[in-house]
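Next up is one chain by itself, shown in structure tokens, the form predicted on its own.
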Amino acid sequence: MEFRLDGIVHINYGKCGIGKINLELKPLGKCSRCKKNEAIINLAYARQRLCKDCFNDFFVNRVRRVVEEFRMFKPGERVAVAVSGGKDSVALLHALKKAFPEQDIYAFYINLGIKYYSDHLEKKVIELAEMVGVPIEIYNLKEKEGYTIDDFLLTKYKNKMCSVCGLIKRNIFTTLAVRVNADTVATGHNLDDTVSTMMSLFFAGDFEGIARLKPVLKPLIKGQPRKIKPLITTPEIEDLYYVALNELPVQECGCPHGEFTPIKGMKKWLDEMEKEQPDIKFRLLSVFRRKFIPLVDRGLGEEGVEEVRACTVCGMPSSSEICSKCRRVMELMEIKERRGEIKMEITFEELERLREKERVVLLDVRDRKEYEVYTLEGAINIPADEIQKRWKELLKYKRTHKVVVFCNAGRSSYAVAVKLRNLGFDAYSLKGGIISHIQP
């Protein structure tokens, strides 16, 4: 995750897609707080440099502050936390366990399936979760539901995943939440996240999303938890700081599934803009939650107000009679039933058999160094990292050929294969990578 050398902290994450933050914290004079320490971190819209016990004290100050704003939670309440394994939710966990020691929090994490990905985040969440001294329930979508998120792949969603995933995992947390009689569930969404949001809800005219976008949800159903956003005033940056400065156990991955979004797209304006004005996510936030959203309160009333009803099936809040989470798995396991399993990967063997009757082109996602130092007979190369700019020179094979991507070992191709199944290829990842299939 991070390393020094020559007194600068270099920051290596995967975060969601196959893309990577790589960032260097260097010496930047004495900490304005303590004015003793070597100062690593920059806050601009704060006008203060901080070391890095400085920063860890401001971090989990800030939380503390904003629980007890807001009024998220009492003493002797039980607080579940939705872990997944990701830089916010790890950081609010050990923030808030710092923050409220004697709280009792609980911790949850979804093992959604993911190849290559679900089962690394459990072992890091897993790790958090005894690092800091809380119980944690693991939900595994396969053994209890019969399914994963890369079965659906197989449906109409295979380009909206992030939307189908966010479905199921809020709808499993509060079932879990409700399980063990937990008073809120806390997520880590955080100041990025929630501007960004709003300001495209805002764009797309969608008023009640933006008045959903509260630091407190007040439950749709009685005896159901709270839900609250702990970090919403914390900048994403300084999420990926605390993980780091503390060596907290993160993902080493990113999500394959990771879809460049509007609100990805607004994030990186927003991020443009904050360079010429520091503050300018804070005002957003204000003027959203302290002029906009009662304005939006006020104009819905209780006759604006959608009806909202237990879902027959999983018991959960719905606007009609069966939940989205529940239509959407219904419409998978219809198609798994006529259709079979999804098949992501194939064997060399298979290749070559696939070779002699279709259309294959093969797609080497390993470095340019290594592409040319050995690769497969025929194979076009672009790197994992780069697939995001560069999957357009895929689309001439789109509708004519099937796409067997490949790397050393079979983690990252599956990755891009993926990505481009999400894109409406027929692709395919090599089992084993390169490695397995070179001759000694």
The other form holds:
Number of protein chains: 2
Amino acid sequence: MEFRLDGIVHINYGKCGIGKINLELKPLGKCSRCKKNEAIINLAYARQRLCKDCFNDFFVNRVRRVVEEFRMFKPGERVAVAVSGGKDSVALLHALKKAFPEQDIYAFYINLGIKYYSDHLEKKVIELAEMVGVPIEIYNLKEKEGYTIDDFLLTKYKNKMCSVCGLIKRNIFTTLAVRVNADTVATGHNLDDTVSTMMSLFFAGDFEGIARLKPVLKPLIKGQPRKIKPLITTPEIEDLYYVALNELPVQECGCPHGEFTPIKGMKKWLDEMEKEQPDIKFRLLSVFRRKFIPLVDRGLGEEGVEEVRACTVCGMPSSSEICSKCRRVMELMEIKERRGEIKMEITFEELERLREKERVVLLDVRDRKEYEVYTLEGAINIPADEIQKRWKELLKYKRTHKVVVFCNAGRSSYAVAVKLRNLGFDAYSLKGGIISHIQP
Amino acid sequence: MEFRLDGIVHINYGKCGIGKINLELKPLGKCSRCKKNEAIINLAYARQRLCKDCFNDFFVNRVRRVVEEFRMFKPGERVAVAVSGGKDSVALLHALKKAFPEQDIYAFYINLGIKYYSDHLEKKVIELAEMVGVPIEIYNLKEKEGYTIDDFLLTKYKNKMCSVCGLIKRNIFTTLAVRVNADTVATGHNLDDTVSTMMSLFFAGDFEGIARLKPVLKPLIKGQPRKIKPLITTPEIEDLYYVALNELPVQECGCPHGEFTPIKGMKKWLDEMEKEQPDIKFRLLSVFRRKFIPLVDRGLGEEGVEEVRACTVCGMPSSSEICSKCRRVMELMEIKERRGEIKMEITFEELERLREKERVVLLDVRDRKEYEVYTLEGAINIPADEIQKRWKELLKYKRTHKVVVFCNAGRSSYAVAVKLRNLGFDAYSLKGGIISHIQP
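Having displayed the form predicted on its own, please output the structure of the form predicted together with another copy of the chain.
Entire complex below, previous chain first.
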């Protein structure tokens, strides 16, 4: 983020997958609230244009109101905030402490062992917790459980990474909450996430799934924390504004396992609808929350809720003897036992040996111009930000070649190699990038 | 419709409001079913490309299957088909008779007294009934009840014409069905209509409204017909194909009261989604029908269904003493008593007298070129097909002027004048058009 003298705020935010969000906040005239400062944020649904200070008040007040309206927690209770380092959870931790300065708030961070990502986030989250003034509990997946999220590229879940990762995080956050005696776990799900997931589940006929997206979810097993979503009425973009305007520490690069498509179908459609009906997301949330979910709950009441028991491995709620998380981890551990550690990166020397005995295609993911100036012999070029459109050009190599991806320093190429693994390619990233070759 | 030697079928269909649908069916290779004839219709959701004959079979078989699956009627029952002369009801009558040649089928047509529209449709529907070989019952609203749909432009419903018209038609179709002892009334609601209405009602939180969109609706009062939708799984576009390929008599111009916007929000969005997921409309219908409506019905069961009684005026189902239709008609009759008949058209002589004593703006809705060659003195030009985009240019005259619309012969100008009345203008159409002035 960057302020300029002309009053324009520039926001750069690393999205999941490859790419960045670039936003500019321009002066919009007098603030609708204080009538004094220059407004920079237009809230079309509320017909208000706010200055920085009034927006911050508005944001924090909304969090306070939501917590109170849904009785998310009481004074004296311990609230654990699941912080990933992304804009939503960063905004949540900061705003929650502002709204409830006396509350016993705790930050949780799980280091998922995602290369070029998790360690970066850990630093940001530690910095944030210090700034906000709350204790932080860090859980290192590799140290505590012996595997990383990256390892799942070895399994059949390689193209469902977000789903596996979500499962593991939910499980661990609950475990941690029980351990530190937290009464509730707060997550950063925003309005856009919630409504688009509800719509997708509706289309799939998964009504029970929608009912689980309530603002407050009571524990399925006694003694476990309730789960709350204090940002459920906060539009996604406002989390970004809040983080940027308050200069909070936040992720600067996206998760390499993130989806290819920048915004998925349902979210894109809701954004389109919003242009014509600025309050559509709020209205939909209200229909689901006030009318639909009560109807589903009554319907389920008649049919009888699915039986829940404690997983015999981890003790978390499960519909079978062993919960989904533990089953997936067991599958992974078995594969790791057989195939050894996952190898995503190779050095230049390894690449040279590999080319002698196997068919290798070299993929340069730097810009066209850089490629034209200098590249590795025989390399083809698809710039990283074009991969999502053009990866099909590689299909002809899928069954016959190993794909070795390289960029300047080895970060973008790692993300692209991960993507290609998601898609079923036998892909590797050149460690240290082309620089490691030129300047050995 | 028009066939050409190159195998391309050209379809022109008058839409409601102003405008036409233009479609071209091009040769697509061998038919997926008969493997013999040239396919011209691509059914992406079914992964089939069909020739004319196979498409007709497919269309009629689907109607037969839907009727049987939902037990819409039994052999020996009398089925009244509500025919408007639009593509859906025309396709329905024809396909239903093809699917059930032995069934006692009856066509109903209501002449709604819509100028430049209803008489045209009546001819088409009579022609169709003769072609299909079924008796037809025609109900002339003006003759039987003393008013027309156009008259509602005098009332506060002038911008909700489609809603009032639907109310009146539903009421009369039921009355007619009772009179001729029909067991069921079939309407032409297609897949697109049904799913987009369901979605809109969902967004509005009107779940009970969705439950009324079942394929078969049992009568609320004993002795009345059940209502069925045999085209509920037929995509809208296929009704048009069916009508065109079988050269059925169908409306050639749209209803002047039709909406401005060519395709409304929800339908447009579903069409967009369909490009990525060709079966989305079918899936949504299935979610609503199999999961959602049963849930709503169970929910309503607990709360108790709204009490239904017979309207004391017309005897049709109503939630109050007098039904909505009769209440609206009473309002209209009172206004007509006070203000006399509605006057939408004026002659050239009347226009001249009017201009002497009142402020009049003349609106030429012919093409730009025609306007430039010759027009009436002082006239401004907005071509009829641009009115929906540009009507706001007239806002400055709304409170101060009468708007007199003219075209060549008086038909387009009538539709535009109706639109302007819907929007609250004091608008008239020049009877006979500019030709009546040049060639008196």
